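Listed next as structure tokens is one chain, alone, in the form predicted on its own.
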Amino acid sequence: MIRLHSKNNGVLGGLLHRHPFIAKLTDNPGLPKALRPRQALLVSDHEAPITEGFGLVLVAHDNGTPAVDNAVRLAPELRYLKGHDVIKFSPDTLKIDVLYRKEANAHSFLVTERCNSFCIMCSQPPRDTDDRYLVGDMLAALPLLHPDTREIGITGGEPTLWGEDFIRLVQASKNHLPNTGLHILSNGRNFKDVSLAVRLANVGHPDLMVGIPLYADYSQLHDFIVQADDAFDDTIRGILNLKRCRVPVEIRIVIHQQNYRRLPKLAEFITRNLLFVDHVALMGLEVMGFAKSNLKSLWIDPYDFRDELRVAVQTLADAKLRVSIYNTPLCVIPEPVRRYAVRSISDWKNDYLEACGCCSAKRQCGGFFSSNLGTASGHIKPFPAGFVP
């Protein structure tokens, strides 16, 4: 598991910053002076030259102390950082948050912890707190991201709670990264107000997708899972309004004890009523947050819902819907639908069991969330040499 935050950093020189500082990393001490104030010089070799003018100097070794202002000894757990990565440095606590890693397989920005749902398996439990600074963090980071970034995500909490600031984030993403896809995770409920869907569509982002969870084919079960009255109706209206405005929509289904039996019926509901959506993702449970607290009533071995998964995927595929299986090891996915499996877990929290070491399909397999290793399926079986999944 890759650490994205650390306070285990040390001051080496006088800190001139009084407020949090967001910077892009560079290992080029000869960067033009005009570009240095918004960048952090990454020094991995104690013999490397250190020039003045950088907003921050991150020393990624334990030899010597450079005599420059704004120099910080980087925590060992963050010394994987490289040029083009983007960090946030908080001078009051010496905390460094990694906002973007160029080499990561996924990039997302948490823009709020607030939410109007309270899902029983939420991996990021909502908090009623004033975290508008997260919007500012993303706005500050966007101009620093590498233009070749394939896709970025906006997540929460519920991002649409920010209203106009949510639209502002989408507009800024389009302006700074016009060739980068934008994937927004939302519960969809606020899009029941068609004006929000219209404002999102009017941004005209060329590569946008809104991922919206739908956990059951009937309101009582969906509303129970998200712990919010009328959530099912709000979500369906939101999906309809977005598609009415020609905004691409992905339906996301997290599978657990409470809803796995309804997977075939949910797939049938989607094919009959939401055939116009752009993608359907059936997803394994991440054992974090509320999912960890409610584990006894949520966890089910993926092997035990393999039949329901197979029927659901085949129903969706037969209806010509684009469908994927996320967060599920290949060896517990039924062979007829294995081709729909995707390596979807962000690399910083992606892991494998020791038994997976000899599996010939490991490079094609999505593996596990690091937090799931203690609750992995009892049916993990490495594929033999020469096996083609």
Given for the second form:
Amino acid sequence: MIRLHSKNNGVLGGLLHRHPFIAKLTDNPGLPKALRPRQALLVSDHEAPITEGFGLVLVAHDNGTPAVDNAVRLAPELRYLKGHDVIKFSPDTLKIDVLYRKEANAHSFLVTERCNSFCIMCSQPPRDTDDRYLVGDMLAALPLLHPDTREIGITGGEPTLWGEDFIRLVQASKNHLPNTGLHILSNGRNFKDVSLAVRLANVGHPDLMVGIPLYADYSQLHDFIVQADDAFDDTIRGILNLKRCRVPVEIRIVIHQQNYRRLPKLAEFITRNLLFVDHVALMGLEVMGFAKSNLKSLWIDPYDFRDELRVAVQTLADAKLRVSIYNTPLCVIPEPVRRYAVRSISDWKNDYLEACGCCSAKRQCGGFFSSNLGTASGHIKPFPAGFVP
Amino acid sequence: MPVLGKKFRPPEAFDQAINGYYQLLPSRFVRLDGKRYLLSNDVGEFLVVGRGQLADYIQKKVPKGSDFYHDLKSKCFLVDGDSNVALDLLALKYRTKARRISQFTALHIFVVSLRCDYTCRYCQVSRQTDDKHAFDMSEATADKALGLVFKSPSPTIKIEFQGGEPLLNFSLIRYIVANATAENIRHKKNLQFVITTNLSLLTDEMLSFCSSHGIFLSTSLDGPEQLHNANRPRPGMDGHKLTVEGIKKAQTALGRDKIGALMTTTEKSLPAARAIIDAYLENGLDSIFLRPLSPYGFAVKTRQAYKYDVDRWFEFYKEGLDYILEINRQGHRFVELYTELVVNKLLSPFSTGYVDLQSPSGAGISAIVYNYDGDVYASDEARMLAEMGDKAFRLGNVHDDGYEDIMLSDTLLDMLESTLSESIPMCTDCGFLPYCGTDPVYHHATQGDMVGNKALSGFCGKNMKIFRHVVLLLEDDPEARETLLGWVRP
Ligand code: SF4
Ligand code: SF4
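Same protein, different state: after the form predicted on its own, show the form predicted in complex with its partner chain.
In what comes next, the whole complex appears, and the chain from above leads the way.
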């Protein structure tokens, strides 16, 4: 697990910042002077030269104190940072939030913690706070991202709650990163208003996908799982509206104790009603947030829903839908559908069990959420040497 | 009852349906066997239910929270106070199913010659002898017909050359292919050509023409040599040999996917289902269409069509399908095409283009026939009937009538009106309606009425038996189900 936030940083020189400072990191002390005020110089060892004029100097070693303004000793747990990464530095708390790591396999921006649903397994429990600054943070960070970034994500909370600002975020993503895919996680409910779908489509983002969860094939169960009346109808109408506007949609199904039994029926429902969606992801539970506190009602060993998973995946694949299995260890996925498994867990929270050490499939296997190591399947069985899954 | 934190409400709190009250959405049912019924809706979703379940459903007594309740709801058989999005979904699915109607005619059949080198006893098109050039289509007629073809709004245009034996007028085929291809530069349709031929006159030169224009071949293979030659006598009795050689040549020259074969069932075929299928396997064909004999052409004159009834034919079909499923179980993919159609009707949200299984009938609007003399017919069967003197389904002539005259002719409009299954007695209440269709020419030929009494109809009898059989296979035989699911083409 990689830490993305830390307050464990120390002031070394005169701190001139009064407001949070969002900057790209560079390890080039010779950067043209004109560019320095907007960037942060990363100093990895005590022999590296330090030059004047950077907006921030992050000292990633414990030897000596440089005689420049805005110098900060970087928390040891953040010393993995590299040039091109983007951070937010808050001068009042000395907190550093890592907004972007160029090396990461996923780049997501959480743009609000507020939500109009309250899913029983939410890994990011909603909070009703004024967090509009998160929109500003993303808008500030976007121009600093490396143009080769393959894909970025917008998550929440429910990002569409920002209305016009949500559209601005998509527009800015397109403007600053025209070659970067954009993946939005939304519960889809606000798209029941077709005008929001139209506005999103009108941005004309060339590589956009809206990932929308659907947890059951009938309203009562879906509404219970997301703890919101009418959510099923709203979400279905939202998906229909988005597809009417030709916005690509991915259906995301988190599998747990409350819905695994009807998984095959849900797959059938999708092939009959929503065959035009662009991707269906079946996902294991991330034991975080509400999923942790409600674990007793949610946890089911993936081994125990393997039959339902197999039938559901086959139904979807037979209908020529693009389908993936996320967040599920390879060794508990039934063989006929194993090829749909994808390594999906973001690298900073991805781990393996000790038993996995000798597994020949470890490189293909998505492994576990770091938070799930305590509740791993009882049927983890390393593949023998020479096995090609 | 799950144990959730205090912030969460229990499942019951999210059921807004008062006292489990629900409303029925339009649906129909039909008996499958002694215990079970098929319950279907207008868009072809279905459930197989017991008699008690069916009664509960209709009397609105299905217990809320039961699996059956959720199945009914998930398949749009009911709406309750908790959700009404089923109505949006039904509308969408209905539009998807009906989309083909708006696309209009895709299949255009050109009868380029009525002449034939065969003397088949059951020939469904009254043949003419070799030298009567009066029975060839002229270039002028072909020009007019092509003009009509490109009036169709369909994004896909398939031109099928039929006969007689179309290869007897191959120069006209060349002419039509060249002109249609040139014309299509402007229209940008997905244009395909098929020649339905007995292959006996196929030359290497013809093959290379087919190859360079991506033309498909469709031939007739009735089974093993003896059966084929008995069904399809050719002076010299070498029909089977020529067909088999032709298939091989075409497979090599054009590719295996470019040649298919159709069979015709006669009384002699009935005991030979397995041998017929084996003949298809031996010749490297991947599918077969187990067809009933249709009551047109010489088949009626020689009373061949009445020699066996629907029950006997169905036994033949069933034996054939059983054998085909066995072949698939043994690891070789081989498809029975009528069953494939039915399975797709049952399990896919899309419609199939099959003329006889559509409401209204696809005759004229999905497929249309330009006869050698320029007469336009609603279907191949309509043309066969005309050769016997009954021109009830003649829509016009390419030399006298324009596209609008033909498409808005009383003949066609009357036919469409009488072939809406939804309003046909018996069909209107039949659970198989979403998968079925109606064949106006068949009912006209057999009952003197386009609608017909379905209780006496061989078309209805045959289809009911097949639907029942296929649904019960899907329900009761997991291995067959797996094979059949593999035939669904989304
Ligand atoms: S044992 Fe292998 S397949 Fe199973 S979770 Fe570990 S790495 Fe993955
Ligand atoms: S023809 Fe027969 S099987 Fe078909 S819908 Fe009508 S009654 Fe039903």
